[in-house]
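Here you get one chain, nothing else, as structure tokens; it is the form predicted alone.
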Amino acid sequence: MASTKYIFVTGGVTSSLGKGIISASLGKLLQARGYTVTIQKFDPYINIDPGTLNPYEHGECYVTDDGAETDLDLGHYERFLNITTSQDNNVTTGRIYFNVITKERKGEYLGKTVQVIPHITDEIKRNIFLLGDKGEYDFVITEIGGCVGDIESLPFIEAVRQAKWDIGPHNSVVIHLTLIPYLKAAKELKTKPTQHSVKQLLEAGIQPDILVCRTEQKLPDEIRKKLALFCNVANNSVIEALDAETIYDVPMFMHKEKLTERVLTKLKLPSKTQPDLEQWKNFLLKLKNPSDEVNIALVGKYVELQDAYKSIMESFIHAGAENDCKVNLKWIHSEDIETQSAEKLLEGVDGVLVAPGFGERGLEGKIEAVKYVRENKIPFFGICLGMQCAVIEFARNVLKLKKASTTELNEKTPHPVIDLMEEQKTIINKGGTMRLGSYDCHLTRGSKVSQIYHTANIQERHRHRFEFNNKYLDDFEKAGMHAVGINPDSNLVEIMEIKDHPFFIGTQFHPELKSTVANPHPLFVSFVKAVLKHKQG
């Protein structure tokens, strides 16, 4: 246990300060110095996972290779560090209590009274050390969701206090992220909220080692000294975190502030090497100096909360940089297309992505969007429900099956071109029961996607219950929409494409979940390239 070092990231003053980005940035900087790193997120809500949460509640539900439905911060971890995470990297209060209650029902506590301390905190600590005990990582960074002082976060904070004691000195560091607000009327940065936040952490028995201070203005030396004095940290352990133009600037900001050096010094570890950040710098250079730009419409159901499509947004950033091009996203609510028109709302865009989603609301608007781009030869990319909408539109307007639909929308449709998967028909529980995680897909030789991937076999991540109905496959193939990606074990259709089109690809899987800074996803890269070509005529 002691060979792995543990970094705990807590937050105070307000939520949404960016603990996930700070954690991912520190992980990237440690990686750049030759260390192996993984990051986990502890969420204080009682849902066992975010899989049943409405996107408006919690933003995107991120899915890992092993089928875990997790917090969107795990997407940041993977995109920054170019690693894969798993079920062990995201733990909720719900899962902690579920595990403890399950053990109690099995009689594993030998008749003892089950309590928050020690049983709940022991289960939290078990999950803290789970990744470190594998012996694969030099560092495990643990982000504690919510704010210090929140009643639901108290067991996690107590578990961190105990964990520090368990592993002994110089094996852990606590980084506390706070806000230093700027009062325009007084023209002053105020430290009092941070002082109170640290005081709450001290009352819980934890002395933060490093303060990371979110701020709109640079921190003067006197402010740093004041924070150090009142919060019991060294002057050089007060780290400035200025608002950034892009989240991908944050690792460079933290490098400049010497956050990594402070962590390594606290843990009495060598730096190993000077950090190798050339690839990251090159990415930022391309990101900030594009030679062209394109306008892509994202047609979705949850566009009021852009975090619902976080991985798609970031994938476009990666693909844009790869193409030396800025991608401007135009957010289109699919319900607006139903009340207005696709032609009016999509006029002037260079490409269209129809986004994932669940339920019947806004579905007809997505179908209308697909019809418009197919007929007008505008590059199209459909993901999950987006692919299913492309199938329905083609069935209605090319195969002339006017009442074709998905049984998600109409259980009595005479032409269920999209239907509930057979194994899903007997499932009652909603949590964790979809087709989740990484599955194999075989690509048709000569297809556009096989040329994009440069291989015949791929693995991609899924999250769905409904699938293409293979009873209609021959009709689609004859009419020009081809199933070019098939799961070899179940024969389920994974990718549909139309060849006589600048770019018309729909995927049942979620390619956005595997795009990283180091490895932009080839489908997004190729889509942006096609959009750029279409724009240039």
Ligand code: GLN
Given for the second form:
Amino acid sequence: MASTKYIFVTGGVTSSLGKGIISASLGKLLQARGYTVTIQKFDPYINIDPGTLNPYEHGECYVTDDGAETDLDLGHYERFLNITTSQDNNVTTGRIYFNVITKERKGEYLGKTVQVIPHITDEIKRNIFLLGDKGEYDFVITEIGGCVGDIESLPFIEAVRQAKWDIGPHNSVVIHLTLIPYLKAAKELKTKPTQHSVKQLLEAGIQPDILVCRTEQKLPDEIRKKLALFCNVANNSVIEALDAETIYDVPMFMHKEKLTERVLTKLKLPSKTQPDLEQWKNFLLKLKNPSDEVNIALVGKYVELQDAYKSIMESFIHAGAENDCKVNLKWIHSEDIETQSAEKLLEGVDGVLVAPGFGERGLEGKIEAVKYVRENKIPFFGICLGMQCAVIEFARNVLKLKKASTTELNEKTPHPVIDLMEEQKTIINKGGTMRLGSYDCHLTRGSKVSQIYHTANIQERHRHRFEFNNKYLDDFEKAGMHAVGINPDSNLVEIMEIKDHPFFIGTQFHPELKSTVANPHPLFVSFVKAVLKHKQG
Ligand code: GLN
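Return the form predicted in complex with the named molecule of this protein as a structure block, the form predicted alone having already been given.
Starting with the chain above, the whole complex follows.
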């Protein structure tokens, strides 16, 4: 294709309509027709990135290979499209202003008054075109976070209006995702909120090309026609997006509704060829027809908001389908383990995952959970803080270092088996200063993990400040907990494993950030396999 085409996805009426899933689904469908696609998200908040946000605020913080702390929608993009994203794929208002203000301080505006238009909008457009200018993509999909009409989204919407002019006709499409509520009392689907949100877009100078309508009921023809008439779009450009049983159905729903055909036609591109969706359909078939099921406890401290563990949940979906097995997650609050008992709360589960996390709250509960699964030979998988808890538990109960801990919990512990990384000790700023992104890891020959990965050298993504304290390594090795994954440059321990156990693996990195539909993560796949085996006795 001669040049990159741009697709803008805006949202109206309410938030949480699933712009990320619609964007990822459209990306998948374009990819299935042989196009190269990337997706970016603009977030209208002032934080430079979501790295400093509490998971309760905004769900999981998704980390890319280049170490960017990003919105969880980037996880959907990677999982659906099997691509990697980067810092360029997630930009916040904070970052836009930061860049503009930095330039201003350097004197780059040559004495001009720096204003929202053109300086902020120019910086937004620079970020839109940055991905297209790489020359790698046929399509750049840009998701505008928030709702049309929000004060904080205005500069982004204005930048889209300008960008459309810069790109010229037939090179961009605007998709507006909206909600068609059903009023039970009136037994009617209502179009008015959508009419109003399109009106707001029009006031900002943008005519949407396509409406994607979230709805709990099928959209009858007369409703489609009404929406088309009042919102100034073609009848066939009113796309129904019914509630789905799983997010992985959405590409198929959008395919049925001919969303890609509409996009391609608007861009004057050939739309007749059929997409190759075989792999996706096979995945769905396996996902929906499992021959067995397992119960896995997810022990964490943010369990009230499951979005905090988005990538872990999705990794279990991929790994379950791969094993022909439904994974039921049982959410266990680690603080409840402290007040009740691991035995009571974990009784009957087939496997346990101890989740990543920060801070002191609920940490002892996680350590209790590890003790229970280690002693009862229940398959265990610990991620980041989960691995650190496994190390502490082993130190306390096997090495008999009763007061062993992490300095994150107790700075004065006599046995800091988990300690702050050397380079972290002088860091004061919280934002973007953890050990972030992809690092090499060398796997020990003959270890369980090397069999699982079928290779000796891997790269995985990180987000932490604390590490295994190598002063204790010999003691652990002698007692049967082995460091089987090591960073070749820094010697940091990345994986701990107990051999004499059905499955006991802890990783300092986050494998959940690299599991996709096309490539379920090997550690999750083999964990689910071990859990299934354990259940079947
Ligand atoms: N709090 C721990 C650390 O900073 C673990 C982080 C995590 O689980 N992502 O090292």
